[in-house]
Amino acid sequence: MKTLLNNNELNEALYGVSNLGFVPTMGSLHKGHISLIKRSLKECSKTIVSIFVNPKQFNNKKDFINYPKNTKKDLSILKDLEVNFVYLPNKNDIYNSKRKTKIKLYKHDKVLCAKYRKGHFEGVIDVMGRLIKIIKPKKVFMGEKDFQQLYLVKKYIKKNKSIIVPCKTIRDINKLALSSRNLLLKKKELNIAGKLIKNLISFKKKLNKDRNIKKALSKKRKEIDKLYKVKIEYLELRSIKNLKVSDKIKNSKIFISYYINKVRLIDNI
C-alpha cells in the first residue's frame, strides 16, 4: 500500500493507471466504508482511498473539531485489506484554485438534511468534484445510507468520466446504520438508535396498508418522541427518484434525521 500525502505524489502513483476505483472517505472507517473497498477490489484493478475531513461541509465548527479521526487505526484497516494507494491530502491539495462557478443547488432540492445543513452539500458538492478531478478513477464508490448526499452528487457532478457506484447500507446486528459519528454515543444511546430503527422498518411495512401516510407519518413521529426522547428534524417519506414527498410507498424510503443528546443521525428505509 502506497501512502500519498500530496498531489505531487498521487500524480506520479497514478500514472498510467487505468480501471481505478476510489472511495472517498473522511476516516474513522467501519463496516461500511470496508464494503465499499471491497467491492472497489473486486471491481477494478487498483483502488485508491482518500481520507479527508473536509471543513467546507461543516455548517457547525463544534461538529468538524469533534468529528471522530484515528488516522493510524485507519491506516492499518486498509493495509490489511491489501488497498493500493491511501490519498492524505491536506486542505491545499484540495483547494488550491478556485472555483469558476459558485455551487449552488436548485430550490426544489433544498431538503432533508439540506433544509438544515445550510451549505452543507454545496462543500460536499465542491469536494467530491475537486477530488474526482485530482484522481480521475473510473468508478466512484458511495453508500446509500447518506442517499441524498448520493443523489445529489450524481445530479451536480456531471462533467466527468467517472461512473458512480451506489452501494447498500451495511447496519449492526440493532439495525443501526453504521456511521463514524456512532462513536461519539454512549451504548445506551446506541441501543435507543437502534430500536428507533427496528420500529421504523417494522412501520415501514405497514404502511403499505395505510391510506392516509401523512396522518401516520405524523402519529409515528409524535410517538417517537415520546417512546425514545430524542429530537427529530424530519420524519418523511419521499421519492428515490428526485427526494419529492411521496404518497406511495413503492420506490420511497422513509428519511430521517434525529439527535441523541448531541449527536446527529441520519438513515433512510
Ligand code: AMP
Contents of the next structure:
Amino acid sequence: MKTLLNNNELNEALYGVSNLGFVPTMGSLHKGHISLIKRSLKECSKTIVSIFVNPKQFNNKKDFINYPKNTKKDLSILKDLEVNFVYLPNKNDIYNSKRKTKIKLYKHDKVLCAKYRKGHFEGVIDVMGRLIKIIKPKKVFMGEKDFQQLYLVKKYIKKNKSIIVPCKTIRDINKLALSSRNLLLKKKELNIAGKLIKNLISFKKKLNKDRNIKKALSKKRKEIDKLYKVKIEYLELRSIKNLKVSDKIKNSKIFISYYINKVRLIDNI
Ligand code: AMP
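Having seen the form predicted on its own, I'd like the form predicted in complex with adenosine monophosphate now, please.
In what comes next, the whole complex appears, and the chain from above leads the way.
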C-alpha cells in the first residue's frame, strides 16, 4: 500500500493507472467504509481510499473539532485490506485551485439535511468535485447511508466521467447504521439509537397498509419523542428518485435526523 501525502506523490503514483476505484472517506473507518472498499477491490484493478475531514462541509466548528480521528488505526485497516493507495491530502492540496462556478443548491433541493445544515452539501459537492478532478477514478463508491449526499453528488457534479456506485447501508447487529459518529455515543445511547431504528424499520413494514401516511408519520414522531427522548430534526417519507415528499411507500424511504445528547445521527429506511 502506498501512502500519498500530497498531490505530487499522488500524480506520480497514479500515472498510467486505469480502472481505478475511489472510496472517499473522512476516516475513523468501520465496516460500512470497509464494504465500499471491498466492492472497489472487487470491481476495479486498483483502489484508492482518501481520508480527509473536509472543514468546508461542517457548518458547526465544534462538530468539526470533535469529529473522531483515528489515522493510525485506519492505515492498519487499509493495509490489511490490501488497498493500493491511501491519499491523505492537506487542505492546500484540495483547495489550491479556484473553482470557476460557485455551488448553489436549487431551492427544491434544500430539504432534509440541506435545510438544517446550511452550506453542508455545497461543501460536500465542492470537495467531491475537486477530489474526482484530482484522482480521475473510473468508479467512485459511495454509501446509501448518506442517501441525500449520494443523490446531490450525482446531480450536481456535471462534467464527471467517473461512475458513482451506490452501496448498501451496513448496520450493526442492533440495526443502527454504522457511522464514525457512533464513536461519540455512550453504550446506553447506542442502545437507544438501535431501538429507535428497529422501531422505524417495523413501522415502515406496516406503513404499507396505512392509508394516511402523513398522519401515521406525525404520530410516530410523537411516539419516538416520548419513548427515546431524542430530539428529532426531521422524519419524512420521500421519493428515492427526486427526494420529493411522498405519500406512497413504493420507491420511497423514511428519512430521519435526530440528536442523542449533542450527537447528530441520520438514517434512511
Ligand atoms: P464518511 O467517512 O462518513 O464521510 O463516509 C464515507 C463513505 O462511507 C460515504 O460514501 C458514506 O456514505 C459511506 N458510509 C458511511 N457509513 C456507512 C454505512 N454504515 N454503510 C455503508 N456506507 C457507509
